[in-house]
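Only one chain is given next, in structure tokens, and it is the form predicted on its own.
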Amino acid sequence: MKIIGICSSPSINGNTGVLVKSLLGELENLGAEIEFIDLAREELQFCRGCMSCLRTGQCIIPDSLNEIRNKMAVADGLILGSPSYGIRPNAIMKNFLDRVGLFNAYAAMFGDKYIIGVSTAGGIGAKQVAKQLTDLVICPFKQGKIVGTLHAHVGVKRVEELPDIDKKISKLALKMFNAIERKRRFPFQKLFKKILFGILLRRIFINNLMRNKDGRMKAVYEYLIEKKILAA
């Protein structure tokens, strides 16, 4: 079992990073192989909107994105963490989601993953941001499994000072470990989105894909065939 924690906090020992690392530590104690990726310390340029990833399967920008995305592709579980900036993920995480989002939206590259969203806020927004981060695995062709969220409104405190935070971390880590080990499905999560994707967006995506499967969406088509999400 491989779990990757990805955090976008600009602070080296920020509250969000502490929560992501603590979850990973608990999962490692349970027997999982873990890795922590600190986005603020990675080289990540902005998405150029060239859509080359849809044609080639890889981003053409020579930075850290392809390496990170390839690690995510082989992981069983993902933990995404961002502080709340205006009740949204911060700019570092938004950019990262832009970079991985286009190919994933069509190919459902992370549609078989288990995910936890993590966020902290000095005031408000941590709960909303943590939920937003889990949308990464909800795609038209396939939907991943949302294990839960971990969020904390810390004010001027350190997250370590919050009551019962260790219990929440341990409980959520155990839930993810057991869910992956038992291949739990969570069939009723994001039910409205699943229905919307299944009835409307999936057909739109397929039509677009079939028109462009030999050109600008070649890599997406080949990926979906390889993963047996679409029939050849």
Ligand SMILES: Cc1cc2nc3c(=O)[nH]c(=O)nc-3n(C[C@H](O)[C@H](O)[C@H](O)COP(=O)(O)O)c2cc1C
Second form
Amino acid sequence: MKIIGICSSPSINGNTGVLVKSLLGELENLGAEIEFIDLAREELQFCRGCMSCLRTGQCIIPDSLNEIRNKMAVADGLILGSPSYGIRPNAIMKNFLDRVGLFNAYAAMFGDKYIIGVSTAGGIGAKQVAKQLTDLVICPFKQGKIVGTLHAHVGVKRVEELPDIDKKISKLALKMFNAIERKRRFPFQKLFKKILFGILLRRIFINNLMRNKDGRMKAVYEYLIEKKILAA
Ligand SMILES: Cc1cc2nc3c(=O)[nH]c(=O)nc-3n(C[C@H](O)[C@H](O)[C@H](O)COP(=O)(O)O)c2cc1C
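Counterpart to the form predicted on its own, namely the form predicted together with the ligand:
Below is the entire complex, every chain and molecule, led by the chain shown above.
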């Protein structure tokens, strides 16, 4: 079992990174192979909006993105963490989601993953941000499994000082480990979004895909066929 934890806090040893690393530590103790990716220390340019990922399957910008995305593609579980900035993920995470987002939105690259969203805030927004991060696995052609969220409002404290935080971390890590081992499904998580994406948006996506399957959406089409997400 492989779990990747990705954190976008710019702070060295920041609160969000502590939570992501603690979850990974618990999962490692349970027997998982883990890796931590510190997005702020990676070379990641802004998305150029060229959409060539849809045609080629790769991002044309020669930086860390393709390598990170390839690691995520072979993981069983993903932990995404961002501090809450104005009740949104921070800009580093937003850019990362833009960079992986377009190909993933169509090809559902992470549609078979188990995911946990993690966020910390001073006093407001951590829960909303942690939930927003789990949207990564909800795509029209396939929806991944949302294990849960870990969120904390730290005020002027360090996250480690919060009561019960260790218990929450252990419980959630165990939930992810067991869910992956037992191939658990979470059918009622984000039910409304799943219906919206799986039925309504799916039709729009299929029309768009079929019109462009030999051209600007070639890689998406080939990926969906190869992974048997779509029938040829
Ligand atoms: C630009 C910026 C915006 C922020 N916006 C909010 C906010 O809207 N609500 C809040 O409660 N905390 C806000 N914070 C505080 C951070 O969310 C909080 O300190 C968080 O724990 C930082 O995580 P880190 O240590 O992992 O970087 C903000 C901090 C910064 C730097």
